[in-house]
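Listed next as structure tokens is one chain, alone, in the form predicted on its own.
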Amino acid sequence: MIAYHNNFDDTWRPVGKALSETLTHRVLVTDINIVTPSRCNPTRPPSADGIDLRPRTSSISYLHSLLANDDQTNVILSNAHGIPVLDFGRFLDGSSKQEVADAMLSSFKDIGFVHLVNHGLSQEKIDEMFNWSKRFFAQPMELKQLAPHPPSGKHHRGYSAPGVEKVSQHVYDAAEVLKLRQEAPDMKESFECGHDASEVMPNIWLPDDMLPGFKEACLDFFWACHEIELTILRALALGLKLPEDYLVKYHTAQDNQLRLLHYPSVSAEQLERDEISRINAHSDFGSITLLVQDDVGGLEVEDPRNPGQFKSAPPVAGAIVVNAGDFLMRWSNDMIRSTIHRVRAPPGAASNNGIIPDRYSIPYFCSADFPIVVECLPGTYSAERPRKYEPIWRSNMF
């Protein structure tokens, strides 16, 4: 007997559980095959009523594996275009800590991204930060330039005007970056800050009498994001079967980066022709990145199984997007993915006159402490899966 459905995980799990309980006592495991689209014989598809007489293959193990992970599905609320949406509140309240941790690690292994709802960062605080962001970017250019981002791309602080930066994937030659920027400038502006005691990257603020309250709002949001970062790192450690504070101990300096981003409205035709860009395809350098965004959309994530093919990742109401960075991928011996992503025109977003609306987002880039030696995490290597990387100083990685 074969049961067939386009989405087994969502629809057949309750049926599968009942079938399993019944069939365990009545038939051999080879007598049932639960067929998903990826397992179907393309030359002989199932019949319209879902029953097929193809030779039996044992897929009861697939059903049992899903049932074994049933606790994990209790914390997975949905799947948004291939990215799981997890109820992180079940980790925060302690009711399903291990299940959340396992589901998050599984998503990081699979696609490198996850949506978290009930994450502990209040919507009121997020809305307030977006209001300050819009107020800042609405200021005259000459005022914003009073907090200039240094020419060096290594000091991530201050304001950058549209077209000044060019995001690229592992292009470090200045002449090549200039060429890319001239061909298709990034039409975005940004303001970046960290904590005020940082010696690695001192902050660059507007003069005190300009936009009063902006500095305090940025610092308050920075520290709120930092608390969420630490909790996510604890969950990730549990998923990796490490002590809960294992990763937190490597993130004590708080040399992170809060970036306010504004993508001005642009021509959809220019974007399609690659005459301009919003943010080109790239991965993030650090441990993890937290992202809050408005409802305009435009984020796209590369399909790990089809390099060069990108899937839209529309906003999920109330969710923080979390993705793994290059550092975490190396640290995990490539068990975790640092997935390429970009920002383009969201599907169907162009207005009647062909203009893509403004977009606002706020990423928070999290980095491990610089003066540490990085070696593959315990449990990510074995005799069958040897270490891919030798130990290296964190400060020498990028």
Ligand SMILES: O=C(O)CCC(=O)C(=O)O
Given for the second form:
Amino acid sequence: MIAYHNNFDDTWRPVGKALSETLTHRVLVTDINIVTPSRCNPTRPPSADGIDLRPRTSSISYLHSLLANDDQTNVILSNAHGIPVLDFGRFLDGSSKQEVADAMLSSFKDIGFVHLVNHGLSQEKIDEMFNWSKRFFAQPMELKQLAPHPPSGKHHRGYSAPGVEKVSQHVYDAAEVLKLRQEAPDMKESFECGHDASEVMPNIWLPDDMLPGFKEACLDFFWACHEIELTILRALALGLKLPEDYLVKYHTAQDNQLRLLHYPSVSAEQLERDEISRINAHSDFGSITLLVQDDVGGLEVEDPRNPGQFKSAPPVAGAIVVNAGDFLMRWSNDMIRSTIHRVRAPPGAASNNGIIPDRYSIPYFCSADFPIVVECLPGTYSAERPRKYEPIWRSNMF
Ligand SMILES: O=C(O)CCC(=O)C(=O)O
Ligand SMILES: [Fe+2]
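What's the form predicted together with the named molecule like, now that we've got the form predicted on its own?
Below, the chain from earlier opens the complete complex, with every other chain and molecule after it.
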């Protein structure tokens, strides 16, 4: 689970311990404190702007997955290193809704990850956001520091410089985290924002006259991702044989987090020798994460059947990656996996003069509303598969 730690204060400890002891969930500890915000007021209504529902052709070869059952074969376009590539357009246009829903759920149960093509997020919007991200990170450090991520990390907003954040799993001791960071700093910088009306977690922007247009682009992309989130949650509900709006009803506060990530160019050797890392192994905290990435690669996903073994998950043309987070895993009575992943050297990197190019990615972390009691989802437990978790207030979880 991604959490952000600088200090290990009393707010964090009981939560972290409760999680590790009772949920057997992985807890990711970085250098900034965990955030347990209360519900944000819903802000402007989600806009349909930029959502392109037309199916697009892609360069992906149309292989049928061995994982699929007969009904799912027409929506599974290929199997990319163990992660199915689904034609989400068949859900959006209504032609194979149940099949897409079933295939997505199978994938979440099996590996916790899925690639979606024809997802409805326009390529123009994605390209535009990457351009803004590059422009932002290309600014001088003094300027980026004008939107500083708070050192105490009480909320995930603003800019964090390379090496400041360190991601790890099950490390609760401050000295140990410091040691990890010194041994192998995470060589990435990030900018994080949410929606602009949050009272509990206000955004931290650059001063108005710096990089005009950046803020608007981030917010626009935030809402575009939110639209995709809702359709994915609808598909997932259908896969779980629940009413289509079942999960959406628990995601009304739009308490999500858009994160621009830049991994500066580094030496392949240093990365491979673990002298530096891009992002350490971790699982995400929320319901689902949507990820768009450039074509550099390096994302690796743990093989659920061989803990500790990671498989490369290279980018798939035109696809967004969607993975389940710790919250969804618990909510589904562990039926759905929140799988550990990391970013390392892409395959074959050493042959490229030993230098790994800059990498840009944009995760969008989706969270359920805070003031709800979380019980295992209907259909995820039975006499043979009893509930593993007692009901709990969402705000007491992460
Ligand atoms: O950069 C990536 O591809 C992955 C980022 C990630 O896993 C995260 O920020 O949680
Ligand atoms: Fe992640």
